[in-house]
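In structure tokens, one chain follows: the form predicted on its own.
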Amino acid sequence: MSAPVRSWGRVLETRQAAGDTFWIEVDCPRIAAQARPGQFVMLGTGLGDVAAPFLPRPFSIGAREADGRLGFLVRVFGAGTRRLSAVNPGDELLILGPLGRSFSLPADRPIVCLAGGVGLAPFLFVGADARLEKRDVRIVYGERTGDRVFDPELIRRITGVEPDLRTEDGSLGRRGLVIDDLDLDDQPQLLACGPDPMLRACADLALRHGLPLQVSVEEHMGCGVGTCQGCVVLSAAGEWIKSCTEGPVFDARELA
């Protein structure tokens, strides 16, 4: 794995992709050249503007284009993400990355991505790369309500995949969860990213069907490089491990 790069990136495009969700594209060729699906960056405004909150935030890399641009899915949860969602083309962001462990995608199986909420982000990257390699990828994407669903047309543009949309209230797509009524007869490689309860349900699904599962965990991070130890998860061996350096992608069997 290459050493991460700290670089300024110029914002090229921002668009609102759902009620509280934004898609931001940034020109950052040094990091884009190294990025792999499942990795993340620490994204912030730097110390030139110290208005709180100024600490960077972790974001999965949602897209990597040949021209050096990176795409990020930003959902507003608090002051930090609200500030990032308000950037404009021409603004500069300080980016550290690529960080963490990427997905390991077997060549002999189709891929089914199970995405909950902002857990969609790494699968935009997976889908785009798979299209270049002519791989079979399905994206099953769930939200609580239709107004939170990331723009399906943008998903299709980035990945070339028609997403299988699920909402818990049935207001858009199929009513239900991402694990409901899946066709797994082709013995796919399962990938999952989303809240912990969803990941546990995906692990149960994989176990019942005897399928391999890789999960990308969503833990709070202060540094992204293993120093603060704020993102630890419990391993199957009963040890606390850092998701920023040993993850965020794990074989599901590695975790408790």
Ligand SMILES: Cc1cc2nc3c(=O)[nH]c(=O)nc-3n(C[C@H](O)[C@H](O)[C@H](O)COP(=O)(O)OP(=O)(O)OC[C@H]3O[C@@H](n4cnc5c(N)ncnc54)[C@H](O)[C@@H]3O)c2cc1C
The other form holds:
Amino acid sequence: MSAPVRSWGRVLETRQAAGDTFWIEVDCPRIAAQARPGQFVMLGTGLGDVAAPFLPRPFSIGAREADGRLGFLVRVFGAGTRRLSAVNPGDELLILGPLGRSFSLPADRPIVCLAGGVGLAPFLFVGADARLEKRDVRIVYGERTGDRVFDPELIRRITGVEPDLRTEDGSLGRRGLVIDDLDLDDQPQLLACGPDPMLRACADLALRHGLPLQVSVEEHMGCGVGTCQGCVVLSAAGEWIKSCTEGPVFDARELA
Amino acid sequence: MSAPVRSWGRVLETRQAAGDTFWIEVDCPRIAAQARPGQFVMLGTGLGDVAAPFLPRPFSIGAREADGRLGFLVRVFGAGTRRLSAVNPGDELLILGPLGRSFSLPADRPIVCLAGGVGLAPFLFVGADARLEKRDVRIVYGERTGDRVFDPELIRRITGVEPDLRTEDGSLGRRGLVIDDLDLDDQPQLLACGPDPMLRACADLALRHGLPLQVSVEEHMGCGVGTCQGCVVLSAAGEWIKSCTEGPVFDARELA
Amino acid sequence: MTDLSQHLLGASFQSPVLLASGTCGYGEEYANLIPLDEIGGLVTKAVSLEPRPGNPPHRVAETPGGMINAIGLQNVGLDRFRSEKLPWLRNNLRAARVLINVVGHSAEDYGAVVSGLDSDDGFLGYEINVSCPNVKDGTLFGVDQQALSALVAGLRALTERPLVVKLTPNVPDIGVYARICEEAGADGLSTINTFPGMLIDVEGRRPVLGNVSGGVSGPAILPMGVYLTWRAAAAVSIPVMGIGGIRSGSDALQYILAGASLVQVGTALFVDPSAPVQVQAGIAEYMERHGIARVADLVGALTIPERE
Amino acid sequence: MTDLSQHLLGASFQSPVLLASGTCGYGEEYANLIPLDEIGGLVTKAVSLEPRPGNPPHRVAETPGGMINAIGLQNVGLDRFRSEKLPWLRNNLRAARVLINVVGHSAEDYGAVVSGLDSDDGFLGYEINVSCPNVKDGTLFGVDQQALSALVAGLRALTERPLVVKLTPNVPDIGVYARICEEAGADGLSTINTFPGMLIDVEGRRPVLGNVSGGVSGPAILPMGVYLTWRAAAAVSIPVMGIGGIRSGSDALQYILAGASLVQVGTALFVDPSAPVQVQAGIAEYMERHGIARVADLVGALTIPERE
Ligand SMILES: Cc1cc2nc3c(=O)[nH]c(=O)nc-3n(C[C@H](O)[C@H](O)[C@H](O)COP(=O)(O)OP(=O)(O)OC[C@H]3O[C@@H](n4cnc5c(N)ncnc54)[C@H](O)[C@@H]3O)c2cc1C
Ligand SMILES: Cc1cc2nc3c(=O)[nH]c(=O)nc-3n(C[C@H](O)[C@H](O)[C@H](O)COP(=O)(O)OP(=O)(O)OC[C@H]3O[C@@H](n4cnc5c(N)ncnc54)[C@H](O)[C@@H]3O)c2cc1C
Ligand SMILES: Cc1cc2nc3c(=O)[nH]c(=O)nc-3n(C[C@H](O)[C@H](O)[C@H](O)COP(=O)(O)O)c2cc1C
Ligand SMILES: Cc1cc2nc3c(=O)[nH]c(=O)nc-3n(C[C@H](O)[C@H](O)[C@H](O)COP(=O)(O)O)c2cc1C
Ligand code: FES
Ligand code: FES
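Taking the form predicted on its own as the starting point, write out the structure of the form predicted together with this ligand.
The next block holds the full complex; its first chain is the one shown before.
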């Protein structure tokens, strides 16, 4: 694993990509240089004041450009993401990264990304990278309602991939879940990121079809670098393991 | 006394008026309608986050325009004033006011304002009001160094008065203190606002010349409206009295 | 319409939101800014037998996420409270309940204040302050189990009115103190008072507060207050008022779910006098959204996960 | 150049700034981000006799102006600490001092860890943790005066290395506990550990933390930490390490002026790993500006105003 860097990054551009979701581009060449798809950063505002996010928050790296630019998908969830989503070009964010393990993409299989909600973020980077390497990559992306759907045009621009969109209310894309009606005949490598119940459903699906699955998990984090033991998830062996350094990407079989 | 109002006010304009000092204009008609020179407001950012100023900070009303606009002189002192000084047009501030007792200006005397540092703020309002009423008003304004001097052009614009400027280092205006070389032959009403040692020197001066003096004091405040007893100063009778409701303007003889 | 009322201490409160002692004076000062008669009630600034001069300034300052104060219980004393302050409360508050916060140097002092007030009109009961960190003997009763028990039992004998004891956070196990109060006859508890703290003016190398140390309040102490309220409420069957750092409906609901029957809003008043109304509205919005009919259904309604 | 060094516990510290236990792991994890060998030192994550699995998630969350954690002292246990963690500290830190934070369920447990480590190289001494609020018996020793005295005296007999006791904030008078430790043979004190607290997920009506309650740290507790450090330092003549909410030189100087000989930076590391370097630089800048030659000249150099 590469060594994480602490760096201030200047916000270059922000745009609203759905009702409560923003796409934020930050100039951060030292972190961009090392980033791999599936890795994350801790994004914060530094020690200057104590308003939330006082603790930095984990965000998947959603894009990495050759010019040193990083892209983040930020959905407003609580006070911390509300403040982060409201940054303006020129503002500085304190960034620690790249952190954690990336997806590992076998050369011999097509890739199917199963994205639930903000779980889309890492797959923007996966998609863009895989396309660069001319690999076969599909992004299946689900939201509960249409108003939460991350601007499909922006997904295409970032990744070059046409997302296979599903909403539970059917208001955009196909009605249903990301695990419904998938064509898995080409024995793809499955990658999944999203809420816990969705990850469990993906694990069932992978098991049923005998397909390899890597999942990216979300747990509250303190340090992001393995010191605080704050971010544990239960391993298949019944132990608490750190999702910031052992994960956030795990082989689904490693987890309970 | 008028009843204070709680109101959000939109920042209309901000400008840097000295190295560390800003002039901030806020649209707040309900408070402007009642404001009198010498009164103050509590200026804060509301309950949304806990960054300083978490507690609102007291500021003298520096100007009041017929269109409902209030002007404040904000000098960066600590974390709270740093954040307040950095507001931008369009931002909203939570304002409680007008608060406290105003100067009481006898009709039969000219008025001499002795302003030390940010103590200038209330005299901008005094000056503007007195000029409107065609009264003879002088503003003697001192700072330690020239770089701290509030833009004299702005003082003229707000008050229509040419300030009698002094700096201790002599870099702008006359070298010396606000109590030096004053022409007090016309038996003026003295008003003073500034650091404690300056107020004491003004009290001595008033006593020596047998002139009436009103001072505006500064003490840390909690509520600004008389409930918390946080803002006390020592009265001549040896009691702790609230500077937010009994003051901030006192006859100098009321204080210890 | 959601019903925010709560019935306890032999009275009905139209809402569970009260103003905390020391942050709302004797009510009158906030009358123009807070619709006092539309909230649950208020607790007065502490009343002592004799007037107290209070501490030298500075008396308040901001701390990270909160504030520190060392007012020193400055108050007009029993006699002037009765003649100057209580009449306003009596004449102006119809629906809001008033508790009088009582302090003393000795059990006799406390007793004299309670006896001196008991036959007056215009208030519901007492909040006995055994937990002020800003005066020399302020937390004496709050940390000494025998003294606390004797104090509460003594006051119990003097009044039939509701007797609420305001506890200090400053003990290893607040449940012990909660039970002592209940056994000695208290009708309710208030948790919590401020945490002892200190700020230093580094440039001047002296304490910021005239009293050297003071009490920390505000959002900074919210998680401590919720915890101590949970522990106190679990230890007794008398009602508990949750206090500490409340500035939203959701903050208040944390206390209520932890076991508080009522809550008090303090420091947030200084930040925005509309805080209690906002807190009330936040609780109502939550209840409507979750289809909860009465506040009582939320009191202590916390699910604690099973541990293997 | 300002001299930041401090001499105490039989050793010299190149700066008064250390990293607090539990926030810097065993050093290695931060090696790329913090110039560990350029600061005063670090205190390891707690080491217990047996490995501890720790608490279920969530284990951390933000609180107003701070954070709450209930890690549950998850650690690799004595044996793996010696074989896997201590060698890294031994091999990589030359100038920075290492204290090992020790926990146990019983006095025997504590003793076994100290005895098990004592003949190893690579560390200066022990910080005895009697104040963890996140495990069932965590503050047992911290609040029980007899047990604390016996624990410290027992450990004193086992080692010649510096023995620092980390106190809980959760007592009516920390000075009493400070003196007990001094009399039982402690060489220093650390003040303070986290405050017990609780956060509730109002929508889910359940505690946010898997362990239900946890310990509150960060800027929110700064004024409490300064106060308790001041009280502890005044009660004893052994050195005190100030801890709680430090994120700048000025915060650290508050502790130092209150009587702390060293300070520890914890939660601020998570916000910005450069925090300890910033704190160090802030202290140096202050000393230069005020013409102060040695940190020792600032320790306890607070002027308390006279009161009539
Ligand atoms: C590895 C990883 C990658 C992530 N990538 C993204 C992303 O690309 N885009 C995006 O919008 N969100 C992402 N998240 C989730 C995001 O971190 C949370 O939404 C955010 O922390 C919530 O903070 P808040 O202050 O708005 O919420 P609050 O609920 O107010 O936060 C309170 C506390 O809970 C913690 N917390 C709450 N929810 C989460 C969560 N889901 N994960 C971690 N901590 C949480 C916060 O850190 C904070 O301490 C990711 C999470 C992880 C662990
Ligand atoms: C009636 C009145 C009118 C004022 N008018 C003006 C004005 O027009 N322009 C201007 O620039 N300043 C004015 N001040 C001073 C201004 O309120 C302080 O500079 C400001 O509160 C400092 O806050 P801070 O967070 O920057 O400083 P910090 O020192 O970081 O504040 C820490 C704490 O100390 C308190 N505090 C520190 N200094 C003062 C002070 N001098 N007065 C009150 N509280 C203080 C703050 O409220 C806060 O609680 C006035 C003060 C009073 C009492
Ligand atoms: C300025 C001030 C004065 C206070 N005075 C009293 C008092 O007289 N009696 C009392 O029991 N509590 C007093 N308190 C404590 C509050 O009632 C309350 O317990 C505490 O502030 C925590 O609540 P908060 O965080 O909402 O402010 C005072 C608090 C403040 C901030
Ligand atoms: C995540 C976390 C883990 C901690 N683990 C320990 C520990 O193992 N032993 C201990 O004595 N203190 C532990 N502490 C307490 C800190 O060492 C420190 O006393 C406290 O956090 C206050 O300092 P701060 O505000 O700078 O964080 C822990 C604190 C945090 C935030
Ligand atoms: S977040 Fe600290 S160990 Fe993972
Ligand atoms: S500031 Fe509260 S009484 Fe004056």
